[in-house]
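One chain comes next, on its own, written as structure tokens: the form predicted alone.
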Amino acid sequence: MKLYHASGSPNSRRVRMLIAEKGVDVELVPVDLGTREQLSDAYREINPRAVVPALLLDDGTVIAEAPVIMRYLDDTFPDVPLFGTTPKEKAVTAMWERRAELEGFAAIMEGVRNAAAGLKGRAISGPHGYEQIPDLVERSKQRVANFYGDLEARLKAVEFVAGDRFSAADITALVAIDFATRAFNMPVPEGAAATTRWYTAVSARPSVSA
């Protein structure tokens, strides 16, 4: 298998972390977003949507979209389950991973893509061009603040985002927080004791550097 990825892509990092947690042997193929290599004809043959990451299987099948790649790898290599093992665990984990993506990760991405000068005409990732809407940036920051509040409430009740053990939901939430810290200067808020406890523990895992 080959994973087409970019070192600075938070979505790529989500998949790399899952790969590292599972100890799977996947060849990493870099895609240079700085030169917009993702928009090249060569890369569009791999992923017509022109985004990273994309997973190329040995039989030539391409699986794109970070959450889908994560689920595929978890199902294919079940020895270290990161989406649960029972139907209930899988559903709960998928629910919390989805919330971390929509309420945290996506909110940050919306703000970044509508603010960055280098993304003019590229406010939404993919093969089509969209103009930026600067007014969305402040809304995105409010969404991130709300994400932190909701996450704190959740982590007061459980050890990890999806329950009592580390999962894909923790990967997405961690990447979202690191993304918010870098892009918006919005780290875990002071006084968020439960989130700080969780963030310290999860950040110590070796997969964080993947």
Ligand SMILES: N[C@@H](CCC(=O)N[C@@H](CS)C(=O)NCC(=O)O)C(=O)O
Contents of the next structure:
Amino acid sequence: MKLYHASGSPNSRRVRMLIAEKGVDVELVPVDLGTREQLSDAYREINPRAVVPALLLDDGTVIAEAPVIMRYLDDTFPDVPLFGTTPKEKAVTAMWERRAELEGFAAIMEGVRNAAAGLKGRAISGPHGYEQIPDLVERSKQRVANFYGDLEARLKAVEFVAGDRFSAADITALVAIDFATRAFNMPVPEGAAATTRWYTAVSARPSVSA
Ligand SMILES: N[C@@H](CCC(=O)N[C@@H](CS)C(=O)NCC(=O)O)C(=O)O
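For comparison with the form predicted alone, please write out the form predicted together with this ligand.
Every chain and every other molecule in the complex is listed next, the one we just looked at coming first.
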């Protein structure tokens, strides 16, 4: 099994963190986004969508889309479950992981991709080029602020994003927040006590350096 990834890619980091949490051995193959290796013919042979991460199985099957790779690895290596164990826990975890992705991760990505000078013509990742829409940046900031507000309300009620144990939903939320801090200058808001409590705890896990 090989994971094609990029060190600075938040989607790759979601998968690397999950691998580190589970303690499984997956070979990492770097793809250089700086030289646009993801758009090369050689990489498109592996993932025609021209994005990382992509997981190549030993039988040649390629699994792409970060949350799907995460789910596949969780099913394949069920020790240390990160998507729940019972049908109810699985559904609740998937619900919160999806919210973290759609309302947090995607909102931040939209802002960064429509603002960054180096992403002109690449406002949406993938095989098709899209021009930036600068007006979306302000709306993305509103979406990120609302994500922080909603997360604070959630974390006032529960220890971790999906409930009482660490899960894939925490990974996606943490990676989104670290990227918002680094690339969008939107860290956890001051005064968000529950989010700060959670962020401090999850940031202390060894997997964050993956
Ligand atoms: N839907 C994909 C999106 C993956 C994605 O956008 N990856 C980014 C890195 S975080 C990428 O490959 N970017 C290359 C580019 O912008 O051309 C997933 O969930 O894995």
